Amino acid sequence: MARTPVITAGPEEDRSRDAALRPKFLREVIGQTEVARRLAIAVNAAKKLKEPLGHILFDGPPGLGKTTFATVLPNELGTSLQMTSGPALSKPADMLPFLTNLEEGSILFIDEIHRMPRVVEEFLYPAMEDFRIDIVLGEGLNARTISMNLKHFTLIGATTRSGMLSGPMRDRFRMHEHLEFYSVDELSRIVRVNAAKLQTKIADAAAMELAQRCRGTPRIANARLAWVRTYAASETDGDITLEVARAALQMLNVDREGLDKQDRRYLETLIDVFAGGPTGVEAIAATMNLTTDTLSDEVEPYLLREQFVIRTPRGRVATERAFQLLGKKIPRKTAADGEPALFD
């Protein structure tokens, strides 16, 4: 089947730089061994068996390449994709334009799918299960339903937020895979696979300097791997060593454990202020001139994850890593409240 260029819709951000370091088939993809894995054996089957593949769910934090997958996919099926995002759909009338241009077997990708309303994702049961649509036209006495039939195709949803979703829009999914934190290795190839796409040449040293201040996560490697690029072509000769690469991240206030400005403002707020806590939350925002959305959606999750914070019932408590980070000097807690001691 002939291949036919993306269809996009919706508000979306600026993916120009991922989408031309974006792998184009699953041989390309570096980590998430067992998810490409998996793929890799639906695929065969799905080409085996002419039949289209089962609908997919990626869900994990942003930037660890739901996106990526759910373009590679056509690439290997050889068939058209469509893309567009919950929040565009805010009607099931929106998803008219992309179901009825479905191709045999092509893929309809949906972005932030847990943020469509009920009414949509309602809609989109028939369509996922019997490959068919019902569409109501007129109202009151005179409103009339005609039952249009679809060509199998596939869906892909990819969320950050998999619990949103309502458990029946979960089980229409034939596969849920769960994307996982990339290791420093697999970071430092895709910064070198990508640094070579860019054709800029970088020491294998800087590459992993780089990997190990990215938190996991190929996105951020390549906004970074852009940042030390740029810094390379305009203070030195445009080739990224390791000297190179720590004066950009350095520049770029970002420090060997992947932190930047804002999460270490976060860490002395709670330290020099708090005292390390325990503390809510809305007190660390309001010190900070920060949103709490900020705090809990942006600067949190990294600390959390990598144990610089810890929440408990009575607020977030800096940990002993925090502590050390800073070179602060870890307080003598004792228990309150029949609550244990943290540092006793």
Second form
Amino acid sequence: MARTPVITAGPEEDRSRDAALRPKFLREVIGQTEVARRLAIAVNAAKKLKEPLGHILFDGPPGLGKTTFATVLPNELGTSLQMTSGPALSKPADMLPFLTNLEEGSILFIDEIHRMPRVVEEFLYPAMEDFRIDIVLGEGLNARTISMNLKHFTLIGATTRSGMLSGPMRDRFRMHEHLEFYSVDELSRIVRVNAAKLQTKIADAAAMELAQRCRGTPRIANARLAWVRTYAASETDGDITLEVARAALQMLNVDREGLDKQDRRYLETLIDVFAGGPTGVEAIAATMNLTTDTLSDEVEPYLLREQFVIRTPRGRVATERAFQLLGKKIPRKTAADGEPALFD
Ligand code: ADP
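Alt. form predicted in complex with adenosine-5'-diphosphate, vs. the form predicted on its own above:
Then the entire complex follows, led off by the chain already shown.
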């Protein structure tokens, strides 16, 4: 069989496509209904009370809309937005340009906020609580602290790991919103709306097919729609039919469950190398030559949600569904192995 190259968009391409397709207002946001409703109320109240919005923390796996909500809110409030990310803030001084550029009621968005060092986090506490920062000038005996007042702003934090955020940081957010994976119906609406934005005709069945095969994630739906559209333009008249969508997804090595090569490698490693588990995520990551963070943030959440894998106190265990997907024989562990029977 001919080998198909893995076709993926680079991060830059991903980012510009995401920005172009991103909803601009809350009413354009599809799915996450309860989150959107609570935010609409918070926005409405902030406008009526003429107060800045309280600080908001979004958490959930990548590509589910954390940045989207953060960019929609300033549009709703008619205010400005500054964006940065945890890894870019290595020391308190890195925060200064953002804090001094604030306007009354404006929004500061910090992506991957769990990756911000503790010193920066502590520097932010008075900023979040009292709209004030303490700056230390000089060193040693000559050191003195000056306080600076800030404009009343809203901090929006996004994290794929709310568990890694310190308690005091978490407590300083007034709203905590958890984003969940999307339903197939919501994703097919997203695919249809975005195909229209890209001026591409897509059959309802094709939109449904893409929706079923994008790991419950709008960003993946967008990336796969982009590829299917490219394929349609090159190989057919440009319209996306069900056949075209299927052929294009097959070239991407996306299976009928929507899992990609990386997902299947994870399951293969767990099953072939670790006999289905239980095993620690670190061992799987080391065998796959990936970081534990990549596995726990990007690969595992969907596999856990779809129960291809379960978490146990002794590590990850592949389920019957995973064995079936890969066409592997399901082992029958007996009490004699000293292990509880995995599948009865
Ligand atoms: P995150 O910040 O959680 O990683 P993003 O907000 O960047 O995810 O979402 C990725 C892309 O997915 C967005 O650019 C947008 O096109 C699409 N998207 C996300 N959530 C929604 C939504 N609720 N409705 C429509 N499109 C969405």
